[in-house]
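In structure tokens, one chain follows: the form predicted on its own.
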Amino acid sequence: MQRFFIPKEDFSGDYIISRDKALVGQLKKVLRAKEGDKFWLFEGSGLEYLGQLIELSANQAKFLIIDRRQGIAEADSQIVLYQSLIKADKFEWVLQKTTELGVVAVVPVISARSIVRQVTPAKMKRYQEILKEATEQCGGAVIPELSLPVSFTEAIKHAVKQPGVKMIAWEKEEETDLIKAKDVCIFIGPEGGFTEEEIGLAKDSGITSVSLGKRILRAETAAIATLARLIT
């Protein structure tokens, strides 16, 4: 059954009224939806609502809520990904795939070797849309939180305040493998990896350096491979 994200402000009692042009257009022109059709709708809190379409006009879609449930596809682990900025298309791929895997938050990090040093408001809006669409597609009920880009130092300060295990992936680490836990913060480097100074700062802050294996992975591959291993 088709699923859509609907902002909380569009909920009113037992009804959901959306005036989102993209959603209305998809219902009318792509899905050719008609009154009586049912869809799973979610607003990002973890709940899902079974909505029956009762009105579809050129300007709005109105649903009657006929059932609700807790989201059934959320991961047990609470993983925050501190992803160093990489080239836009690759970063978008990381956002999409890690959302599918169940990441709860992504913090873009400006590392010493990051080629990308800033993200425009338009690009941030694009990233948010990718997270929404990926959540709709994968059956999730909570859209991952996306922070504004921060420096590596600020990311470290943010991570140490979070609960659970904190790790930083480093290609020179040979002894410590990924640590599975319910709450995890994991740092993934940019195309050139983290510098020795960054690893030192992380370790001094209580963050454990970990190995992802003997092969050197691309930044985008490392993020997805890490999430897959932590969640399964």
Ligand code: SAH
Contents of the next structure:
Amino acid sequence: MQRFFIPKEDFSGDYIISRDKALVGQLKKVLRAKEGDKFWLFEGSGLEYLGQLIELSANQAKFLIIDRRQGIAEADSQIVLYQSLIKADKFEWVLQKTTELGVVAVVPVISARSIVRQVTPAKMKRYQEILKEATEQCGGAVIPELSLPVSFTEAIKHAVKQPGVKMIAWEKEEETDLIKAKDVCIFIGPEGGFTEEEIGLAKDSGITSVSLGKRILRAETAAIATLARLIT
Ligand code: SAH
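Could you present the same protein in the form predicted together with S-adenosyl-L-homocysteine, rather than the form predicted on its own shown above?
Let's see the whole complex now, leading with the same chain.
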């Protein structure tokens, strides 16, 4: 069944009224939806609502909530991905795939070797849209949080305050492999990798450097491989 994200403010008692042009357009033109059709709708809190379309006009869709349940596809693990900025198309790929896998939050990090060093408001909007669409598609009920880009130092300060195991993926690490845990913060570097100084700062802050294996993965592969191994 088709699933849609609906912002909280569109909920009113047992009804949902959406004037979102994209949603109304998709219902009318793409899905050719009719009154009586049912859809799973979610507002990001973790609940899902079975909405029956009771009115569809040129500019609004009205649903009656006929059932509600706890989202059935939420991961048990809480993985926060500190992803160094990489080229936008690769970054988008990371957002989409790690959302499918069940990441809870992504913090874009400006690292010493990041070629991309800023994200425009328009790009942030696009990134949010990717997270929303990936969540709709994969059956998730909570859209991962996306922070504004922060410096590497800020990211480290942020991570040390989080619960669970904190790791930084470093291709030169020879002893420690990725640690499996329920709550995890994981740093993945940019195309050119982390500098020795960054690894030093992370380690001094109590963050463990870990290996993802003997092969050097591209940044986007490293992020996805890490999520795939950690999610439970
Ligand atoms: N340019 C570097 C590699 C960067 S790979 C080089 O050629 O040596 C991009 C990022 O992916 C790294 O910063 C690291 O976080 C992660 N990564 C890739 N392969 C890895 C591995 N085998 N072990 C740990 N981290 C890895």
